[in-house]
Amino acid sequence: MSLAAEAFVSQIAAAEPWPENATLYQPLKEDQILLSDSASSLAVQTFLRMCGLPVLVSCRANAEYMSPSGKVPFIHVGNQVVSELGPIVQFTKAKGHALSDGLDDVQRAEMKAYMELVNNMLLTAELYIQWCDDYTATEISRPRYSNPYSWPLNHVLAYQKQWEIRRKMNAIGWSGKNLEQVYEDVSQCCQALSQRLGTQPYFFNKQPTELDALVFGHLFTILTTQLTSDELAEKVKSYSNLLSFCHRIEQTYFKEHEREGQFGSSRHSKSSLP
């Protein structure tokens, strides 16, 4: 398709009403989906309840391989499918749906700045101790992530998928770390994230952007799942105003039933914030 086309196509598609049975695709609560996913998962969905869109979920053994960009989760809207929460963003801002629209260029600027901050501390430290953290590993990642398939092939993939992040953490020079400075550079980020909310609701005061569902999405995950130690969750923990910050989203945009439905039935996650 020719650039022209698709820019034709999404004019087309920003027009369109968002639709009731929009759905976000996910891996196996029950018995697959790992932290990571799970809190990108969250976050997009935190997203869509604070832009007021509805979106079913779907869980898929191979919704990792069905999504466009290999990555988890993607949203089915329309004729469109769009994968990871940034590019999900951009495409209900372009159906006139955007929560970050409020804010001037320099707190904009300063809104993706954190999210980066999220991205490359929190999120890069949950893929290490699933896939690096050789006990975890082999107690959790591996056979959740290869849970849905038989042997060989449920072996083939776990390992594929441990070779690739190790690769990636070489590439970004966390191969070398060992768990105790990862768990350093979490608490650091805990910190830079707990000085910028300090004590308003938000992190830009009274309404939410995608900054704060995308911090929700991974604090409440490490919270409220189990791993083979406390130590991530415990680095969270000591923040006071995080806590809350949790607390305040869970309360405001997941109503009760919806919570037990959407976390509190798997066996890899506790069953409530502390």
The other form holds:
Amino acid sequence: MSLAAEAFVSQIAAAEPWPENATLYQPLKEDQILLSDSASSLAVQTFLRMCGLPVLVSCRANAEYMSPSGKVPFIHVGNQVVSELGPIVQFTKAKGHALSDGLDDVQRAEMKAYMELVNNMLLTAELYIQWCDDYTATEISRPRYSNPYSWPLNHVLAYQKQWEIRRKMNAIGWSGKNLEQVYEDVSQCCQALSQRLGTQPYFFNKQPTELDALVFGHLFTILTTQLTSDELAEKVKSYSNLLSFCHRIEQTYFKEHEREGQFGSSRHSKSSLP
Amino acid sequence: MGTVHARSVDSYPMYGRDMGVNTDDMEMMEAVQETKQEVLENKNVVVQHVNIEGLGRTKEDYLGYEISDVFTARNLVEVMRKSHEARQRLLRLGIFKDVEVVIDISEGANALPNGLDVTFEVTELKRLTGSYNTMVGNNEGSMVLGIKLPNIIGRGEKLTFQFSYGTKETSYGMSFFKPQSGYYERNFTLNLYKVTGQFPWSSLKETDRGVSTELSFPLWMTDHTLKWEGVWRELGCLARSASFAVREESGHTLKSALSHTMVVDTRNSAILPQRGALLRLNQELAGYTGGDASFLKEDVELQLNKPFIWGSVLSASLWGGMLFPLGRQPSSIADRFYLGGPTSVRGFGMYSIGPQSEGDYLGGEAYWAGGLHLYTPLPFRSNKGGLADLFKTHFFLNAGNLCNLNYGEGPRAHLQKLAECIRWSYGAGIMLRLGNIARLELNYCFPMGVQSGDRICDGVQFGAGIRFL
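Beyond the form predicted alone, can we have the form predicted together with its partner chain?
Below, the chain from earlier opens the complete complex, with every other chain and molecule after it.
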């Protein structure tokens, strides 16, 4: 589709109200989804809840391939398909639902910078631990990723994914790092977030933004997911204001709606915060 | 045999093949001159030796079956006829560039007075042949490299590689073919491939990587093929605007299927036949040997041809098929049937009949299609032969239907479903035969019974293909 056509379609989309049957697609919650995808999916769900936009969550084994960008989660709204948090934020904005409208230009730039930090550090660290740590890859990532597929396709797809991520790590210079260095990066990232948050309820004081959704998505998933070692969760736990931030968002946006169900519980996860 | 063999090997590079054959030919002529009188008196001859000259890598035992019949000849006419048949059999193996027959009287200590020696002088195909093509079409250019290794081990085995490097997609194929010694029609094929297809009528892109083994054999009047195929299929949307129904089918699946095909073909030509019938029955069972897809698929094709007045031919064909999903899973978009287009129900868009979603055709689990044709030679034709023989005019009447069945209902309900909303069309056109493999058609069509969602092609429609309704 040409840019003009795409712009036209988004104009049309803006005119339509948010439908009741908007659906979010993600991999199978019980047997398939991995930490990084689970975190991204939770971030999008949190963002939509913050906006007050209802969305049904549908788990599909082929969610990754259904997505137009090849990444999960994606939402199907009307006849539009939008994937990943950034484009989804743009899309809801076109429909008149935005969280960051109250921010000035400086704050908005700061918010974008912190979102980049989370994507570059936390998400990359999650991918590194999943696919570049051989023990985690063998014990958790490959078996779970390939769970819906039959032999020999399961091995082919899992190794293909692992190579793809490792190539990406090579390109960004992470392949030389060891696990300790990655944990250290996560710790630094958390420290930066913790300092920015301070004692405020949200990153930009009273008003939640997409940054809050993104940080909650990652931290909550890290805290509640059982990996081969607890070290990643321990790094996050040492920042008490981040812990209470996660508690607060969970209480406000999830516990009030329904106690169990929409998110967070996978086979190897602890059901609530420590 | 061994000595003859050795002689031929060193004589070829020295004098060249043609020289050798010419001298032998002259000898043969003399021999025939001498014995001719006796043969006409029905005097028996005995074929004492049958030699094959010019063999390099071909194993002699492989050819023994093909030429042994020559020994049974009892007079010269029979010797010539059987030698000719043996020559045809040798050429059919696809391992020789040329085969010549030399019949000579026997010489040497054991030679009988009425003994004959038959010598087949063969020229083997090169060990390796290559081809290089460029193809342009569908907004895509590609370069195709082909390598063929005929008779690689010496008993008719053939190994072929094809590699296509395109601006959008790369595909390759490798196939190994092995006939049974002495029974060429009974053969085994092993294929390894990756192919990519784009189906704009469904906004679908499919990449298949697979392996298949095939066993072909004739049985009485019929030809059978047993096949196992394991394919890793990757489906994706052709464009971002693809319908969600197609998007839902995206991803990887594994299909492992056993299939059986039976063909009876008595037609005099595969393209534009004058007489004869074709029956093709195909059945596929997927899922029994593993994989994600499980279904049973039946497909039948029937064609009858009959000469009619003034050199015209009347032809009727009927296609039908059904797909039964086994287990809980619904059938995949890649397995269902499609109908419509210039090669099936004319007057409708390519595969643009039946269930669809937002303009993307999803295919159906059951279909039938029938066609009635009257082929006539071009009018105002001055003489027989020449270019005009490649053209024919035809009048056609096509009908068909494609739908999904609810398998909970009985066969009565199925028949009713297939009988309602029938699409049909009629028209006339001219067609061109391309060799004996393909044909082109230019038709003027009147589509009828159009249902909402069907894409039609009212008026002139151009078609090219190898299989026609």
